[in-house]
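As a starting point, one isolated chain is supplied in structure tokens, in the form predicted on its own.
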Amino acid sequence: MARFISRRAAGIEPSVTLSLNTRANTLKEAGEDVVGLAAGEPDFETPDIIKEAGIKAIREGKTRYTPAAGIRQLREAVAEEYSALLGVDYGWKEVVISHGAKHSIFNSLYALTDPGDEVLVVTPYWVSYPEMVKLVGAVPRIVETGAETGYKMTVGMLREEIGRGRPKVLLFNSPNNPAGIVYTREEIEAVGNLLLEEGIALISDEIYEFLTFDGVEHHSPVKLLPALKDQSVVITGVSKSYAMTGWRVGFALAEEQLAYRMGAYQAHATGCPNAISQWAALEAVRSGAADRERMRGEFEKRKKMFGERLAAIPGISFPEPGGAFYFLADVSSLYPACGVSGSAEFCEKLLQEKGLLVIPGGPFGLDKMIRFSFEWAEEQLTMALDRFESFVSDYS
């Protein structure tokens, strides 16, 4: 059967984050002593008021197909909420509900690009970005960043990339997965003004918008530059901020004609999102702010504890995360002593010798780094740090 596989399918690799999380769970079920900091999902239960809304939907028989772009009640609630948050008016027809933020990004790429169009993807990037770009037939052009710019793309770097070709779209993510970096108001305004000047579309992945720490603020490009609305898709959802990863509900906010095309594509590709999950998400948008803030506060405590211990380990450096729930640490100074040539081998050695599972940075575009998730309870984070410190000590 292999000879029938398309070239497009043959060029796509599985998501490393999902694959490694599955591996961690399999090892634990087999009785192995493994601490996993792989998955990017809160360890909290979905808040009760949201769960009850899902149960109520089942009891009321709201279990049939919905409109492809989502129930009107949720689209209206999202439009109202984000019009207020962003200071830009969105109507309900400018909202598309999808099967998670990942699905919303894919729909955006499909609706915005033709085969061969270039999409700018900035390191460190979420592992699925380049693969999704390739899946729609477009071409990912990677914008390399490093410690000298705080792992951020500067407006000068963007201008240089535009000068090298004609990108159709910039795929932008702040707060960032995997590094937790948050772009400042000034940085976003500079990038946004250049996009306006050059007529380049923007997909702004803001799924971690409510998860910022230590007084750091998230700034949506559309809020800072309302003129960007007509060439932007704002991506968000309920997975991270409301502990609803498995409910699979994401939102895309876009100009009405673009939103219509995204909904039309979704109607043929997947159909409507889960009906029950949509009613639960409606409750999250309407009434979930207090629970959202409670969980954010707990993440902030965990981030402080984890960061203090990680910073004290010799030979390890990282950009300070202002949001999301990750540390992206440069461990490349340990590679020679460990006898490894990259992050995948490093993580494999760490798992074999200490039973600690973390994510290699290679799939994020930075092979000298590894990603820790700090969304776990303090006991598990402490165990993970103990094992990592022991590993580093063995090779220092």
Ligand code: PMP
The other form holds:
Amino acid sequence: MARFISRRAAGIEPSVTLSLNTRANTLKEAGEDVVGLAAGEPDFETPDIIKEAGIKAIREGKTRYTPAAGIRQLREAVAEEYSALLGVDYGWKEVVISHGAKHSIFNSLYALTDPGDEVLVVTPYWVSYPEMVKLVGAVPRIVETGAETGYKMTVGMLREEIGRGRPKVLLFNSPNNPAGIVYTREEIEAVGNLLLEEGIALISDEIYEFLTFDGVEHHSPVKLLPALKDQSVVITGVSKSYAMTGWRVGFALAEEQLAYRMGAYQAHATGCPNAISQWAALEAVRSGAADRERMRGEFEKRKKMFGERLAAIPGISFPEPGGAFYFLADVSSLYPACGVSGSAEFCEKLLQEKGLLVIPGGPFGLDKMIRFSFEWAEEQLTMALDRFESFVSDYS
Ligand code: PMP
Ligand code: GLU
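Show the form predicted together with the named molecule, please, the one above being the form predicted on its own.
Next comes the full complex, and the chain you just saw is listed first.
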């Protein structure tokens, strides 16, 4: 059968975050002594009021197909909440509910690009971005950043990149996975103004919008520059903010004609998002703010504890995360002593020798780095740090 596989499908690799997460769970289930800081997902239970809304939906028989772009009640609630948050009016027809924010990004790329169109993807990028761009037949153009700019894209870098080709879309993510960096108001304004000038569309992935720490503020490009609404898709959802990763509900906000096309695509590709999960997500949007803030507060404490100990480990460096739940650390100074040539080998060695599973930076576009997710309970974070410290001291 292998000979029938398309070139397009053969070019796609599995998600390293999801596959390593499964590996950590499988090893633990088999009784192995493994600590996993793999996938970024809240370790809290979905709050009770949200679970109850899902159970109620089942009991009330809300188990049939819904409109392709989602139930009207949820589209209205999201439109209302984000019109207020962004200070820009979104009508309910400008909201498309999908099967997770990942699916919302895919739909946006599908609706915005034709085969061969260029999409700018900034390092460090979430592992799925380049693969999704390739899946829709477009071409990822990577904008490289480094420690000099705090792993952020400057407007100068963007201008240079635009000069090199004809990009149609910028895929932008703040707060960022995998480094937790948060762009400032001024940085976003500069980037947004250039997009307006050059007529480049924006997919703004704001899935970590409510997860910022130590007074750092999230700024949405559309809020800062309302004129951007007409050329932007804002991506968000309930997975991270309300501990609902497995329910699979994401939101895309976009001007009506684009939203209509995304809904039309979804009608044929998936039918509609899960009905029960949509009712639960409605409860999250309407009444989940207190639980969301409680969990954010816990993540903030975990970040402090993890960051303090990580900073004390010699030979590594990292940008201070302002949001999301990741530390992306440059461990390349340890590669020669460890006898490894890149992040995948480094992580494999760490797993084999200390039973600690973290994500290599290569698939995020930075092979010098590794990603720790810090949303776990303190006990697990402590064990992970003990193991990492011991590994580093073995090779120092
Ligand atoms: N964007 C980023 C940057 C993410 O880290 C994730 C995490 N999976 C997503 C989108 C997708 O979220 P969801 O689980 O809602 O599909
Ligand atoms: N976004 C999370 C991560 O990067 C979840 C896994 C995934 O969907 O990639 O770990």
